[in-house]
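Given as structure tokens, the chain that follows is alone and in the form predicted alone.
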Amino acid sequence: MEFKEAKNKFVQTWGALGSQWGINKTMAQIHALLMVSHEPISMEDIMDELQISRGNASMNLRALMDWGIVYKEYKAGERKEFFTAEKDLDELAVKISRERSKREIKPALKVLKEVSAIESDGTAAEKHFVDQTTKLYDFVLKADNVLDKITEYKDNWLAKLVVKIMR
């Protein structure tokens, strides 16, 4: 397999995986392209490589920058904007985990807390509902706390040591 074919296959596969992870295919393809590029790429080159419109490229680059996994770079003497992706895979995982928690888990926790706090009139159905939603809230909260602890390890020398020992 030639380089260009391998690169295209990776970008297409990453795009397909992205849609399974809850982000759109083009956003995942742009991220893949930037992640495997050895130097920053202009929006025009991204558009050309992926055969997408300027609006599509712009919207998805903005979203990737909002996630903190793509950065804008400037080259001296160039009027174009260039983009690069986070190359540190540990940092990438941390940023994606934190962003998904903020966008998905925290709102779910808010709803679970709200619905489990209803005043029950004592019926079996209401007691069961409150019991199950409370258990679900507790479980999701614990999972989110574990995720927070795991993503904090990069800033904690002791946790880094533990992770290193576990490897």
Second form
Protein chains: 2
Amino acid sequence: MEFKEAKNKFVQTWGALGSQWGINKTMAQIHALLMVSHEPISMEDIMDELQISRGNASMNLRALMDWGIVYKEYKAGERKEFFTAEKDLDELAVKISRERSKREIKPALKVLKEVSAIESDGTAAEKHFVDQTTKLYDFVLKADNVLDKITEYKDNWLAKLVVKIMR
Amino acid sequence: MEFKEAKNKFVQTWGALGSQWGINKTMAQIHALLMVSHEPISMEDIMDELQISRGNASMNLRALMDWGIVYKEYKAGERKEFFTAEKDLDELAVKISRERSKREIKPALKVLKEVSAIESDGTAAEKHFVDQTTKLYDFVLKADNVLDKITEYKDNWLAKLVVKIMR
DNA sequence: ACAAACTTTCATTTTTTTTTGAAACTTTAA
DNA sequence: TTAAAGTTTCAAAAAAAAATGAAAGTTTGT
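Alternative state: the form predicted together with the DNA, after the form predicted alone:
Starting with the chain above, the whole complex follows.
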């Protein structure tokens, strides 16, 4: 396999993986492209390489920057904007975790708390509902906290986790 | 808030959360419904409660059973099939982790290994590609192994993890 | 102040994913 | 057997998500 082929395969795979985890395919592909590029890329080049429209490129780059995993850069003497991806994988995972926690887990927890707080009338159905949603709330809260704690290690958190767990 | 309203809110929220994580909304809703039900539910009742077609119900129940988080049950003297969800949350998380690892992470790892193995021609671009994909392979492999290890605790793994990490 | 270079926005179109529903299939009881 | 009760399948329809592209907006150099 040669470079171009490998790069393309990587970009496609990362895009597919993104889709499976609820991330827009193009967004994941742009991220993939930037991650394996040794220098900043212009929007023009991204459009060209992925065969996508200007609007698509613009919107997905904005989304990636909102996630905090892609940065805009300016090159001296160049009018256009260039983009780079966060390349430190620990940092990347931390940012993705934080963002998903904030956007998706926290709001879900709020709902779980609400619905588990209903006044049960004592029937088996209602008792089970309150019991199960309470357990779910506790579980998700605990998992969210663990994630928070883990990613607080910042540097090399995965390696540190390995040490903690394996011993 | 009363029971019916709370139950509906929970089902909707669980469905939305599913979507955000790449799981078909209806599949997540059926799972939500079964999780908070104190007794097995028939396909008929699921269709009715979620306002979905027979085909949709059938296919998503099959998918949930393939994931190993919903079980088919038979009631004595009844011809129809009933369904229940895995209600132990440790077990639920373990099963989801295992399945996603098997279906999505492992195949991606295989590709990462392949593309990181290209013979670099020594240019900065190719060197960076090999370097970055190798790091990514190592990272994902390590994360996948950690997940494996954690969920191996089986009983109360989340609680055990909390203890390990917090101290 | 202008216009060239570039980026963003968003109504419309396209693609992808999900859902439907009816026919085919399976199982069970008489 | 057979027919009733139930389930699965899958081509077609519907819905949802993503992409396009051109107009509007912004920035910069002269």
